[in-house]
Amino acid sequence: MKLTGVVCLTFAACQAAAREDEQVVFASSENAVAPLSVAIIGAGAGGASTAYHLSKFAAASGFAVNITVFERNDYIGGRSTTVDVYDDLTSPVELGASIFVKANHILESAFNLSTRSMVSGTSEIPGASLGVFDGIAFAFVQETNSLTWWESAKALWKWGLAPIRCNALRKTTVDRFDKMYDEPQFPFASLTQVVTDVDLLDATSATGENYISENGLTGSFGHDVIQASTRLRHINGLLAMVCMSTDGAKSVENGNWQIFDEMLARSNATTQLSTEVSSVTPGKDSTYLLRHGPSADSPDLTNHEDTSFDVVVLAAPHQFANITLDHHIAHIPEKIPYVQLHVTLLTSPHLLSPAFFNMPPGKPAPKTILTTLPPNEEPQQGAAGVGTPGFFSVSLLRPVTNPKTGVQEYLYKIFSPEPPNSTFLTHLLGLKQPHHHTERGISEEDISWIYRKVWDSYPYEVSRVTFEEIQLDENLYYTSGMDGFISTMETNALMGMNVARLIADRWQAKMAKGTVRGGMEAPTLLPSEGVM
């Protein structure tokens, strides 16, 4: 049984990956058609799974395939992406999606199809794995990465049979969630139709508050352990359940987008990075014209182009996009609220100090602190929510080594709804004496490298019963109305699957009733030929 508030869901085993020799060869004939152009507008989580799932169904159905990935970005990943620690190439640190767990199959087999390694662990650094912190002091503290007999105990004498009820809780909200991966649910067409069949409407139209009370989980288990775990993403009751599943997380040495990276290489997709699409309008044949080029911060905004293309798949957020899509198009993706979240992170010499949580002398503060709300506080909105602790997680990630003085220091990331000043950081370092601060904050002695960033990182997950289109119109598909039903690398791997299929089934389909391309016959499969 873990407490720990990690985003994640359990999901469907994706198959191995297609390759280039797997393609079908098709007998030459007059009438044989093009290869299905299809155009992915970003290389995060659902356009990456998009273009792997849509190579291998490709294969699978008999028809050959040509995707370009556009991505503004230098990067691939999305909002998986690392920042150098002292500005160093060879120490990339997480500034977004940190982790994944066992159960996320998807990301796990592309995981398996690299040599990646695992990022190392913290066991030798002193203090416990976690603590839930109130502002005032620990309402909750677990020694070691899993729960041992001893806290277990102590867990069932302090809030009963609450915490075996939520896990039974957890794990039949997920059960039902899992029923989207397999027919006859995959590949579906709606999510608002998948999510009422599912039988998951009482978890999305309920607060993570009103569901977990509804069903029984009331008290102190809820303050202490729930509310840490779920309070930064103000959040449905699905979301609230699925942040309780936590077994087996991970990440990716170096960083988690190389995951995408991976089933970028195996789709074989030509992958665009730093280049912009402007607009998408539709074209002759249900097909679509983009507009696209270098980004806004390339040196070069003058080679700007317009390509056709069969399909096309919005795999970025719209409304952070900056794309005009044309007034014809049946459905414009609406706007959603997201959180705006100040990631620090920084490293200094110093542990975090036991003073600050109101901790005996020389008793070591945990290495990952979720925050909670005291007794008798009541949740506010917006930054103010944040309340009396003042942050909503801080964590020490990994001991490093200073490149400059060769000394070993410690790398934190602290999640907050404002940036930190130097005041608090003095406090959470435990810094005493004056002369180590400048008017500029406090020195490189205490605090050697700081990177901060603030981004619109994840949704808001309020309480609805109908969610975003996934088709925007005929050959347009949009994977981004994930995010407002649960947002997380895994969940938008899976619509990037699912939406994958349904253009595999759609053209499949066109083949079969020879209307391809506007009513040419079906290309002729060569007999000893097919999917290896």
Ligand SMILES: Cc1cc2nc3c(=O)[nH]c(=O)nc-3n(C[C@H](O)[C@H](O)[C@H](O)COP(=O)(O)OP(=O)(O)OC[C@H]3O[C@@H](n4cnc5c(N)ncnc54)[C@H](O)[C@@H]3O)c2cc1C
Second form
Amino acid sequence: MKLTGVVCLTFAACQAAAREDEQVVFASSENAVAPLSVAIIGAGAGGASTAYHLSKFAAASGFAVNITVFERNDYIGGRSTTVDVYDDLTSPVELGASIFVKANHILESAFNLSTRSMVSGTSEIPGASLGVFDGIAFAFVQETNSLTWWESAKALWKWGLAPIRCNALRKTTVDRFDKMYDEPQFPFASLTQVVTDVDLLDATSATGENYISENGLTGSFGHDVIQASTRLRHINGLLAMVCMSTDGAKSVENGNWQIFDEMLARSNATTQLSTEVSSVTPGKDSTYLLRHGPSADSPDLTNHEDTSFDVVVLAAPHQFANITLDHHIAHIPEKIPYVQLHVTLLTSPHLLSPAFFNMPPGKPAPKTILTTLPPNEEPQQGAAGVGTPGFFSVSLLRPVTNPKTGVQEYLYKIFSPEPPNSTFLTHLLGLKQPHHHTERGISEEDISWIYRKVWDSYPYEVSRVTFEEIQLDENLYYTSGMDGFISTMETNALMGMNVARLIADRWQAKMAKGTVRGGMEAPTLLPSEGVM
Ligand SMILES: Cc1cc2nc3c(=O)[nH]c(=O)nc-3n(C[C@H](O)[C@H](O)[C@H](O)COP(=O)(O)OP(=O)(O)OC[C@H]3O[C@@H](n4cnc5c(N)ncnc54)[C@H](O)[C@@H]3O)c2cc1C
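Instead of the form predicted on its own shown above, give the structure for the form predicted in complex with this ligand, please.
Complete assembly follows, chain above in first position.
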């Protein structure tokens, strides 16, 4: 029995009609349609962007949507989060994603939050702004940050035209990527298809190294500069170009997570923090039943509930989400290797030791140090890929005042494949052997505050020509497939916007066909009561 186009008059009559035809329930006026109920699992860039854009698209199209965001952490932002230096709430520092760039359209246009340049704040401190260290010597040093890295690099005779060629290649690659934001590519139902359509397969299918050399960038420039910028991720050609797109690098004052907090606030979503989703099971009429309850680290593990939603968006890497996706679900995301990245934040009154970098005594070390492999050292896979330098980067982020002593100190961030031990830190900061032994092996006078975190940060962006599905089943979407293509705040926010558009378009199409589930709020008519 097809009831499309007919309006019920009474609540009881609607219930009877619904029992008669469970599969296709009806509504022809907007008022008769129940709000679309959407669950988003994860309040990081992907989930927050899905919520924000879906509420915008729904408002523009005139349909109602109820969005619930489940987040197992007690904070919004996921891999974009801060910690407080010296445990002082007024002094946050990025622990995860720290920069975005001019080319990042979604983040760039986010709400006029005050941003700051990544290089400000250290200009008074002695030392070059950037150095690329191969474990033995500096392959490249940029003295000032008044010119962009690229402008400076262009001036360097040693690389000839390579920086200019690289910049052109970077621009072409990023221009192709930009097409993913607009029609006819946007919205895209398949990541594999859109990557093919915007001509990015040559970039994603080659290793970063091959892509660069195939495009005429051979010689020491690749080793000295490109490898230093990109080697954390063992990357493909596309990411190599994205990593080099650092023009106008910036971050939001007091934390990039505020972008995602603002997105959620503006979406009017109900956000349930410290709430973990443990399973997703198909229900009636392509709906889903979500089991959710307090996060694993919460004291109350008993209070689990099942709630049904029309649409579910998994906005977290499935392999770390601890969610059972029912085996009837058409596609389960593939497990891929992620980089285990150790991030160490610390404060110290000491500057980096020139001796550690084999520099002459008295010459200050650069304030940001990226590493590359020494000449003739073969790159290796996994954590061993760090090679002779033993760490990926060290940055002096800003001067800080120790609240206990009132003394000016420096805030550092270290990226490494293993936790830096006290011997490494002692040499890095040029300390004498510790005189007061503490749990961490170094005196509090030398390292006054330290915070360590190991992240499943982002996938090794290996060469590939196919990418994860966006739609795992009808009404079940996945944003984190973007991680296997490029994992950044912007790209994952783009996938959130894309999924929001797919959901909105599909719901509108169903409304137009009259095949959406009927609502109970509006007065409705039975067919027998004759209103057509
Ligand atoms: C150290 C580091 C540095 C980085 N640097 C940069 C950078 O400079 N610039 C940049 O753009 N990107 C950077 N990135 C990458 C960037 O952080 C990520 O690409 C992006 O933040 C991912 O967003 P997301 O929302 O897709 O995933 P996530 O941020 O991981 O969000 C997923 C959320 O889902 C939640 N969740 C998972 N399972 C469940 C469950 N079962 N129930 C409820 N909630 C669940 C998680 O708690 C998490 O909050 C960096 C990442 C790291 C780790």
